[in-house]
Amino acid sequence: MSVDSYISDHQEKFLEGLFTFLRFPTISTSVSHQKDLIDCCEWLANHARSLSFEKVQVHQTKGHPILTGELRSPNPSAPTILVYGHYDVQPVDPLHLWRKDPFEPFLDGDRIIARGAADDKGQVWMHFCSIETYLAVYGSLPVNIKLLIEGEEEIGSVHLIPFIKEHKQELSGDVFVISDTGLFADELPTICDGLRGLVYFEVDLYGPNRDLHSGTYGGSIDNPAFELARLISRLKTDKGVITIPGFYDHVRGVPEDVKALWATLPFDEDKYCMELGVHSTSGESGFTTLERLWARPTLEVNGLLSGFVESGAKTVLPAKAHCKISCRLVPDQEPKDIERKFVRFVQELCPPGCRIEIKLHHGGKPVLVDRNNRFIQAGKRALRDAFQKEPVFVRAGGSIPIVAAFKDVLNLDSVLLGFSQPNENAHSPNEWLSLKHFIYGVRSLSRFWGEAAK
């Protein structure tokens, strides 16, 4: 029996397992779902044991549990591949926009619809299905596999970095393989070799000691809502250039050969705009859209709130204005350096009649992986064989902060083999994963184990 025939014959079984996995409402931001996260991790641990994984452990943390386990190859010189993924998911709000219960998966044509289908349960499950497939067809694995599956990725992997520092010996190996990125286009095999980093801030601007009547007091004191809007507008020029002093000091340029490869990718800017419901792209002048997405840092407002926002009218001068701002970083920017520069500049912009407070959230370093890494090349061969197409290399505009930590703490690179698509509503209502790409993922990863052993 071949790998592909086994996958075809067991597709219904694989989907049944995935649907069970998706039914756990593992929202990591919610305290009310703590038991669901524990139950899901225990269920996944039992499945790993059924595949002959040894040393399977559910590690309790001060947050949500972490799953580890080992499956050893009979080959004493086999490389060790660490599989990382996460079983936690984003909140489901607004619930009324979902076609059905977010945690009752269903198949609509080619779409597996449920929260976590694409990010990241569906892609984690591909790994388990590929391991089952390889064992069924060949009897044993040509590589050693170690699992590291967490339940806090969506809230910044708060307890994972201390965990890997504490368990460095148990997590020794040769490389991580991670499926939490995506394909550049439909049926186009893709390897991600770069991720942007992240810093995230909350900014509170305080004015008077209470909300005031805007007729009685308006025009005599600073309005925090107006002043915060003014402050935000001063963080960028009208050409999209971030004005924070020193922000671009360590930005690494993109080699011309890489730019040339990006220019050959099937990117349709008009289609991109149409799918997003906008008339045109924008951003830092002098760069293409893909360069802005993958190789340039950003500063974006993620939330903005002040004053009376209910229906109707209330003539109020608000006491406080609030915003959330994130910066995506590129090699060789350091999160701590950007944090300091942001805080210093924003504090300088605070008007004299107001007081400002800045809160820092989790972040992560940018990542760039050498395409010539032998495991990257193994991934390329596996994808080429599974898709019968030449793979492309891309970067991702998003962040997976733990990837940099794997390099810093364990000195291990990562192979980013993702099979979702950007339009699959990750973090949004009606999240979905293509069944076709799910099968491509299982086929590709089944081949990867053999290619990684060469």
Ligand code: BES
Second form
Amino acid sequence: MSVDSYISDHQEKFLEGLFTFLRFPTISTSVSHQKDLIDCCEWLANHARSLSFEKVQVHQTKGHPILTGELRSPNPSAPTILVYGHYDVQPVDPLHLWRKDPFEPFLDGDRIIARGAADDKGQVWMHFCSIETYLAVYGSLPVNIKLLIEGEEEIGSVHLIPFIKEHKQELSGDVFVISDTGLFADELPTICDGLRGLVYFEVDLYGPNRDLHSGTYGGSIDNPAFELARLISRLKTDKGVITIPGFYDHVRGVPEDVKALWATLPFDEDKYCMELGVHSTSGESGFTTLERLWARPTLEVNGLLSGFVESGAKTVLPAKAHCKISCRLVPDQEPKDIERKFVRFVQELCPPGCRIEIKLHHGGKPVLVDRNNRFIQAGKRALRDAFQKEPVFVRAGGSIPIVAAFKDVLNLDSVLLGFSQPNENAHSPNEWLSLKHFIYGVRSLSRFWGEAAK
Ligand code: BES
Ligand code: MN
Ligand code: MN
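If the one shown is the form predicted on its own, what is the structure of the form predicted in complex with the ligand?
The next block holds the full complex; its first chain is the one shown before.
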């Protein structure tokens, strides 16, 4: 039997397994779901055992558990591929915008709808299905596979970093393969060769010791809401350039040949705007939209809160104002360096009538992978064969913080073979994964094991 016919014969079973996986409400940021993450990790461990993985272990951490396991090839000179993915998901709010319960998956036409369908359970599941397929069709694997599946990616992989430091030996191998990125366009096979990094801050501005009557006091002292707005507006020029001194110091330019390749990608600016309900793209001047998304750092406000926000009017001078600000980083910016520069600059911008507090959250380093890596080439052949189309190389605007640590700590490169799409609502209501792309993913990964052994 061929790989593709095994996959189509077992599509229903694969989907059933995925639906069970998706039913675990594995929201890593919320303490009330701790038990669900444990249950999910154990369920996945049992599934790995059923596929004949050995040394399957659920490692408890101070946070959520990490799954490891090994499947050995009978070929003693087979390379070892590490598979990384995450079973945790983002919160589901606003809940009322979901068509159904986010953890009750359903199929609507080509759409598998549930939290985690695209990011990342659906893609982790492609790996399991492809391994099952390969074993069923060929009896054994041509590569050794080591699993490393975590439950804290969406909260910065805080416990995975020390874990890989402590388990260097067990995590030895040749390369990581990760499906947590996307296709550039419908049915267009895509390899991602760059991820942005991240730094994340909470900035709180405090004024008077309590909310005040804005008539009695307005005009006499600083208003934290207004001052925070002013502070934020000073972080970028009207040309979209970030004003933090030294922010761009280590930003690496994009080689001309890479720029030329990006310019040939099927990117339609008007369609992009239409899908997002905006009239035009914008951002740092002098760069194309794809360059700004993939090769330029950003500074974004992720949340903003102050004063009276209920319906109606209240004349109040608020005591405090809060915001969350993050920066996406590109090679060779260092999160620690940017954190220092951000904190110093923002502290200087604090008006004399206010007090400022800056908190740091999790972050991660940017990543660039070498396209000439033999496993990237194997990925390219696998995709080409599965899609019957020439794969494209792209970067991603998003971040997978652990990927840089795989290189720094384990000296391992990563092949980023992802099958979701930007419009699949990752982190948003009604997250979905295309069933068609799910099948392409399983077909591609089934081929990848063979190509990686060549
Ligand atoms: N799978 C995404 C990363 C991603 C997004 C890759 C888009 C390619 C395209 C991942 O689960 C994610 O959401 N990462 C967070 C990291 C953060 C929480 C530390 C991100 O990018 O915001
Ligand atoms: Mn993800
Ligand atoms: Mn995510």
